[in-house]
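Given next, in C-alpha cells, is a single chain: the form predicted on its own.
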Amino acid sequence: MFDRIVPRYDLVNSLMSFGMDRRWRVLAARLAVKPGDRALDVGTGTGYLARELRHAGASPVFAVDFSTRMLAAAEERVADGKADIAWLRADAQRLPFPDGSFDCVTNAFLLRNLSDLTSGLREMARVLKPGGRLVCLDITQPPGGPFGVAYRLYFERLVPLVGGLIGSDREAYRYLPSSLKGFPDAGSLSDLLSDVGLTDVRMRLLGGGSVALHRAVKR
C-alpha cells in the first residue's frame, strides 16, 4: 500500500495537515538532535524527517523503511547525494543494528502502522545509547468537545475522500482513519514509553490536540 501512494504522498500529507506536517517534523528533529549525534529515523517514508535530522546537526543519519519505493523517493530528494544519510530497507520491529548504536532515534507517523507497538518501541529503545533520546511524532486520539467532534468528521470522512481523489488510491486513505482505532491516546503512549525502560518522558500536543510529540530518554 505504501509503495502505491509514493508519487503524491508528500502532497496529500501537506494538504491533510494544512501544511503543518513539515513544521512538526522540524520540531521533532530539534527536540531529538544534539550536534554530532549519530541518528536513526525509523519508518522514514520519503525522508523528510531524516533530512531535518541532518540539518539539525546529526551526522551520520541512518534512515530505514519497509517500503523500497519510499526509500527510492527519499534518496532522489537528496539532490547532491552528499547529505550523509544512509537509506536502508528494514523492519521497525527488527532493526539491523547492535544495542546502543544511536544517540537519538526518531519516527514520524509510524507507530499506528506497527503490528506490535510495544515491540517496536522496545526495539527503538534497544538501539539507543544510555542517555539517548527517542522522539515520536504521530496522530493521537483527538480531544473532547466541539473541536474533537469536528476533527473526527474531518479525519474519518473528508480525509479519505480527498486522499483518494488526489492520491488516486481510495483504499489507502480509507486505511488512515482506521489506523487510529485502538491506538493509545497521548497519555497512554507516555506510559508505554516508560514501560519499555525509558525515562524523563515528555509530551506536547500539536494541531489542536490531534497530534502528539513525545520525547523520552534511555536510562
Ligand SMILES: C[S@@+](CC[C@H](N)C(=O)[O-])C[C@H]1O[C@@H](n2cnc3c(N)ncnc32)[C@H](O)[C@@H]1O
The other form holds:
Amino acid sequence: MFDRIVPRYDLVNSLMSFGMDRRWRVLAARLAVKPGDRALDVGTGTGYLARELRHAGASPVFAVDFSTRMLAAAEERVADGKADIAWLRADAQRLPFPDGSFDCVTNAFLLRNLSDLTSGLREMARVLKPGGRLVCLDITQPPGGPFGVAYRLYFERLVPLVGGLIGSDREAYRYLPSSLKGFPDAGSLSDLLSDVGLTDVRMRLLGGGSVALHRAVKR
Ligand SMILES: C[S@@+](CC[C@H](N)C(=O)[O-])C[C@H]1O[C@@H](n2cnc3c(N)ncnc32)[C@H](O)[C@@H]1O
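Same protein, different form: I have the form predicted on its own, so give me the form predicted in complex with the named molecule.
Full complex below, order starting with the chain above.
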C-alpha cells in the first residue's frame, strides 16, 4: 500500500494537514536532536523528517523504511547527495542495528501502522544509547467537544474522498482513519513509553489536539 501512494504522498499530506505537517516534523527534529547526534528515523517514507534531523545538526543520520519506493523517493529528493543520510530497507520491528547505537531515534506517522506497537517501541528503545531520546509524532484520538466531532467527520469522511481523488488510491486513504481505531490516545501512549522502560516522558498536542508529539529518554 505504501509503495502505491508514493507519487502524491507529500501533496496529499500537505492538503490533509492544511500545510502543517512539515512544521510538525521540524518541531520533532528539534526536540530529538543535539548537534553531532547519531540519529535514526524509522518509517522515514519520503525522508522529510530524516532531512530535518540533518538540518538540526545530527550526523550521521540513518533512515529506514520497508517500502522500496518510499526509500527511492526519499533518495531522489536529495539527489545531490549532500544530505549525508544512509537510506536502508528494514522492518521497524527488527532494526538491523546493535543495542545502544543512536543518540536519538524518531518516527513520524509510523506507530499506527505497526502490527505490534509495544514491541516496535521496545525495538526503538533497544537501539538507543542510555540517555538517548525517542521522539514520536503521530495522529492521535481527537479531543471531545465540537472540534472533535468536526475532526472525526473530516478524518473519516473527507480524507478518504480527497485521498482517493488526489492520491488516486481510495483504499489507502480509507485505511488511514481505520488505523486510528484501537490506537492508544496520547496519555495512554505516554504510559506505554514508560512501560517499555523509557523515562522522563513528555507530550505536546498539535493541530488542535489531533496530533501528538512525544519525547522519552532511555535510562
Ligand atoms: C504514513 S507513512 C509516514 C512516512 C514519514 N515518516 C512521514 O513523516 O511522512 C508510514 C511509513 O512507515 C513505513 N512503515 C510502516 N510500517 C513499517 C514497518 N514495520 N517497518 C518499516 N517501515 C514501515 C511505510 O512504508 C511508510 O513509508
